[in-house]
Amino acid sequence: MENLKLAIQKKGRLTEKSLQLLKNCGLEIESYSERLMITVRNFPLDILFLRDDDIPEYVQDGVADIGIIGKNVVVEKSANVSIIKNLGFSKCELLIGIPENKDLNDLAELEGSTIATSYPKILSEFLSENKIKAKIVEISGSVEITTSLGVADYICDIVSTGNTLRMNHLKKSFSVFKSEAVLIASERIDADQNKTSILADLLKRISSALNARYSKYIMMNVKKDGLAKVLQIIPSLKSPTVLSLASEDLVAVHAVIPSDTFWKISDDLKEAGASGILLLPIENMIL
């Protein structure tokens, strides 16, 4: 039987969380250095290396039968292929990006402006949507530096910290799209029972290590006084564990919480007689 074949970035931002992630599924990979495709010792995968703008082609043909690859770049190439997952990592924007000592304060200010874009479609439908005419002038990288050479009056890029814009004295103006990694599959692979069974377990483990990814667990000797307040206080995914302990007057609670929650909540537990707390990783996790 033939293996999955996926398609992921061969270097840059998306290459380590990819494999990351996939590593997260309990794939064991072996290190690829200059290799274009490997294949994983304990699942029926492959792995194809690519350059990020050539994935989406290479899905749509039935090179690859899935990728992973930021949606910005799916959109932008308007590839014939399905987003099945997103992923919740390599977040980005693709923003407006005007000069430090300039402002926009209505979207109505780019009529008859000038952008540089490495995204001319995805700026052109954004525009059109606003009904703003504006020239749109490609450029294939280093976009920031278009408006210090008098090339644009404004950018539009993809923009993570906004380091690269501030180096540049450019700073952030309105939003044009939101982006992350996505599971994208070629509209091929259904006609393969095969590799359909496949990915369907990937999506189940790739599921499974996310969910871990966003949740710790708790643990904690409570007061059996303070028991209730601190289970009104845990945002528990599930009701939590209450166990009892040698000691009469306590009780261990075991729960499951996401991630952002615990340093919020972490005094109220301890003002409400939690003692002894522990934070855990959880590796993988099925709801």
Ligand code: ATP
Contents of the next structure:
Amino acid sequence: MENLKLAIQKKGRLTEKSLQLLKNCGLEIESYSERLMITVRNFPLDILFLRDDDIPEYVQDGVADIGIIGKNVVVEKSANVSIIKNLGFSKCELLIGIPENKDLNDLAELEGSTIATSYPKILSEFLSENKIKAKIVEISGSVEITTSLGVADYICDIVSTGNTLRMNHLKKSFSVFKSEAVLIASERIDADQNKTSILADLLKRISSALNARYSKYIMMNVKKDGLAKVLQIIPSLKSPTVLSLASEDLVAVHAVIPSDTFWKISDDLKEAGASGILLLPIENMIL
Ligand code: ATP
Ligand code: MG
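What's the form predicted in complex with the named molecule like, now that we've got the form predicted alone?
To see the whole picture, the full complex is given below, headed by that same chain.
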């Protein structure tokens, strides 16, 4: 039977995180350097490495069955594919960037201006939703320099930290589109029972890996008289586990917590009588 074919970006911002997600799904992936395709050893999946711009069309045409790609690219290419899962990584935003010395207080001020972007479709939809008429100049790269060259009044580009904007004497203005990596699937896959069932298995593993990503396992010893306080502090998903220890005045407390809360609660825990606090990663989590 045929393997499911997954397309991911060959070399770029999505590559490492896409591979990491697959590894967290328990897939054994050999080193792939410079190869166009590899087969996963312990799962019926072939991985194709492609330019990200080509992925929506390859999935649409059934060259690949599924793909991992930025939502910005899927929407811009308007390929006939379905987004079946948000993957929560490579989050970024398409923003209007304006020259440092200008102000843009209201979207309506974009009326009649010229805006340079690599995302003409997303931008024109945004403008028409907001009933604004502006000229769009399509540029394939280095959009940030167009305002200083006098090619455009404003830009619309992907921004995460804003450093590239600052280097080009631009600043952030209105948000146009929020993106993250998504899993897309070809519509043809529904007709193939074998591939549909491989995909269902993969999706189950992806959900479990994504659930685990934001959680950590915390363990600590707690003085019995501080236990009530400690249990109040721990933002546990379920009730924490309390275990007795050889030493009579101590208990061990284990819990699953959201990763980002650890540094907020660690001092409070110590103050309430916790010691030997350990924080461990969780690989998978089935809720
Ligand atoms: P390719 O050579 O495959 O065409 P590319 O240069 O078009 O690559 P990258 O810069 O690697 O693409 O970006 C891939 C995707 O990563 C983008 O489409 C977007 O979804 C996301 N991305 C882009 N910039 C950022 C950022 N600063 N932070 C997080 N994610 C980003
Ligand atoms: Mg690209």
